[in-house]
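Coming up is one lone chain in structure tokens, specifically the form predicted on its own.
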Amino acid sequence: MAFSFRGLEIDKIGVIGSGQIGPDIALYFTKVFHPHGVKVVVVDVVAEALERGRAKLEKKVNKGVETGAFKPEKAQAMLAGVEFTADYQALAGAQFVIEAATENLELKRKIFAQLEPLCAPGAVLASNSSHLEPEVIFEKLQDRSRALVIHYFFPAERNPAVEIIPGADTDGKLVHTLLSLYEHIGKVPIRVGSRYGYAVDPIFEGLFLASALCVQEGLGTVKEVDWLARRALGLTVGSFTAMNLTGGNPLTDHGLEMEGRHLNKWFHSPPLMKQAMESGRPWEVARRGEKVEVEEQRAEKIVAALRGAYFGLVGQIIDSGITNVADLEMILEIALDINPPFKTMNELGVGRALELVEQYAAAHPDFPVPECLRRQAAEGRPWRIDYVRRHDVGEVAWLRIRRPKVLNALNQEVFDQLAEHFQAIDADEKIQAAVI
């Protein structure tokens, strides 16, 4: 049995490494391709992890089964479906490829290589890294135009948040393939352009700094920041607790340096950071049901930073040219479970967010203030954020509507947008009919 996906076919997929992410990918993938039975071959050159792997896929799935999530005859066909291996010659023939092991160039470059001559002929061949330029990952690989990153987010097997990074050579209708094979296994896929960090690490890493710096400029303490960040932003979790839970700091310390290298000059990692991984002690945040009283005018503050903060970042990515208003307000809402950035500009007023990003800009010069939202704010006028997608096939104009978090439930928005559509429709001579 295998796998048919317009062209793909897929009977053996491989995820290299066993550790943070790895066996959530690999425990989604046997999910969703376990009744075509496709094989996962989680792969690790490390014995403890990856039993550690196997335990951890293992007790999601029965956790399933306790949930109701799963039956018991689905959960055990799924973890059939999954083999644990140290051996890279059981991936061999295998048709896609994701490596998660740890974000080391070199090591990527070395895992490729084993790669590129054992799976089979035209394989797709992804990281998972979470920074890193594909350019930079393939560029001793001998056939570039099937390599490209997939990026996920924790947890990856409950996320449905995914960044899809195609390099320089990789094949325009492989990527156009693999986002549309991501959403019909059920996954919210978006492509975003090459550039150090993508489109969304940015703006987690440097939400984690700008609350660090509220912390270091004497704002408030750890847990009133982390709490704050919740009323600011809409997040969940604060910066901090979700450093606890995902294990973050050496990542996130590494990738802020980079960023500083890369993008510019705020991004660094800040000492209350360096402090933390010496001491090796978690992130002091309020408990589970605990309620962190702030007094207002030290938490007006704090939120404004923070909001500051978010607008120029957000601003930022959209300044590189590596994605879009629409798809950046889908994937951080999704992937960071905070509030969608452009409708929250929107409600709060463009100009009173061009505000907040200059007081914060000023009080840290080296934080550039964006143009689109200088110039949004100019115009007088709200983002337009498209939750209706327009895409010709010949003579025929696909529709669809884009608004995962809600299930695409339709409001007066997604109806006037339908409409600016079938009026453009009408009027074009070109096409002969419409789907939605």
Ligand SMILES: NC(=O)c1ccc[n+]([C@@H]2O[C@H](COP(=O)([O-])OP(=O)(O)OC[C@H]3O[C@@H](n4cnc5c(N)ncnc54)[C@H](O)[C@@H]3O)[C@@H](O)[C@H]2O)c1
Given for the second form:
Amino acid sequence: MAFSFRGLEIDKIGVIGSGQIGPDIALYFTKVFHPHGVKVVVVDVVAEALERGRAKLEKKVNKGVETGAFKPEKAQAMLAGVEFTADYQALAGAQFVIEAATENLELKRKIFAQLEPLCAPGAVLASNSSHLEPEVIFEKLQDRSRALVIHYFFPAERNPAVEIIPGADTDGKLVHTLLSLYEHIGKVPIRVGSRYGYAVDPIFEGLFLASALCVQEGLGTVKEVDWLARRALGLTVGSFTAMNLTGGNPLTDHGLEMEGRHLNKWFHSPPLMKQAMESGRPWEVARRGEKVEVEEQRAEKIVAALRGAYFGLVGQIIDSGITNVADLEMILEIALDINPPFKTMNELGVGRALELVEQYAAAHPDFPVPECLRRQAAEGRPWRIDYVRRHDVGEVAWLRIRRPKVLNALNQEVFDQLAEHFQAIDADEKIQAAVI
Ligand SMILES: NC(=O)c1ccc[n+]([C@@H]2O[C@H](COP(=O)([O-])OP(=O)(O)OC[C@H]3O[C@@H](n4cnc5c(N)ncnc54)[C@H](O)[C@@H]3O)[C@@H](O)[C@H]2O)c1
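Can you swap the form predicted on its own for the form predicted in complex with this ligand?
Starting with the chain above, the whole complex follows.
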């Protein structure tokens, strides 16, 4: 048996790396593909990592049985569909491989050089790198047309957000197929242009830096700033708690240093991070259920700094041209569980959002004020956020509602945008039919 989807025939999927995220990616694959008889093979070079990965996957599947998410027979089939091995040969003939090994360019290149002759001809070769551009990772591949970055978010089996980043040589048709495939299996993919860190991580890591700077500048303690990030940004957990949960210190440390080289000089790994890594201790954040009191004047300063940094970071991504307002709005809300930035700016007033960014930039001179935000404020209009997207295929216009956070629930804004699209379609002589 195999899973067939628009020309892709998959009966074996490889996941390289059984660290923090590899087993979670494998878990999702086996959940959706086991009914099609697809085998998921997880390869790591460290025996303990394989054992830990297998145990973690089993624990999550068993928890799913306890909570009623999976029937015991499904759980058994899911587990039987995954193999953990140190033997790369087990990947022979795989049609789809996601590499989630250590974030190191030379290592990733070595792994893909190994995979290219081993996998089925034309197999999709994807990296889950957090930062590296596909052109850089796949530079030495013979056939780059089927290679790209597919970037997941923690926890990968539950977080539906996925960034799909094609390189200059990636086949455009394959990119469309993969965007549809990921939607088909219940993920929320967006296409992002190739740039260091892509769309989301410079914001995620930038917010960590902004939080750390608040602490370093004496505005509050780690615990206070972490707590106030919820109020400032609507986060379920602050940046420091996120580091504790994901074991993200080394990745963020490296990401921030590299972003300083690739994006702008404001990005750097702060001394606070270096100290935390040296001590090896988790960040001191509020315990579950603990409330943190911060006097209002200081709290307001912290909230203003975090919002200024957030709106600025989001605008910098739009300025870079690698994504658009609607996709960034959607993916940030889903990937990071954070207030949607453009709707939040609209509620606050775009002029006020610009003021917050300007204040932040005045206190942090290397922090760029985005042009798109200046323009939007000058126009005196709220951001336009498209919740309904139109895509024409021949004589048919396809309208897609994209509000995954609320399962595409209809509201007045969606009705208004549908009405606008219907009028445009009505006036468009080449369109014979529309599908919602
Ligand atoms: N942790 C996250 O939440 C997260 C989120 C998105 C993307 N990523 C990216 O995913 C990748 C993996 O991240 P992680 O946090 O799981 O890292 P990790 O350090 O926890 O795990 C990496 C694993 O790769 C293994 N490995 C090293 N060399 C290998 C080789 N030649 N073949 C097979 N396995 C090898 C290591 O033994 C280790 O178990 C990185 O590129 C990271 O940037 C991680």
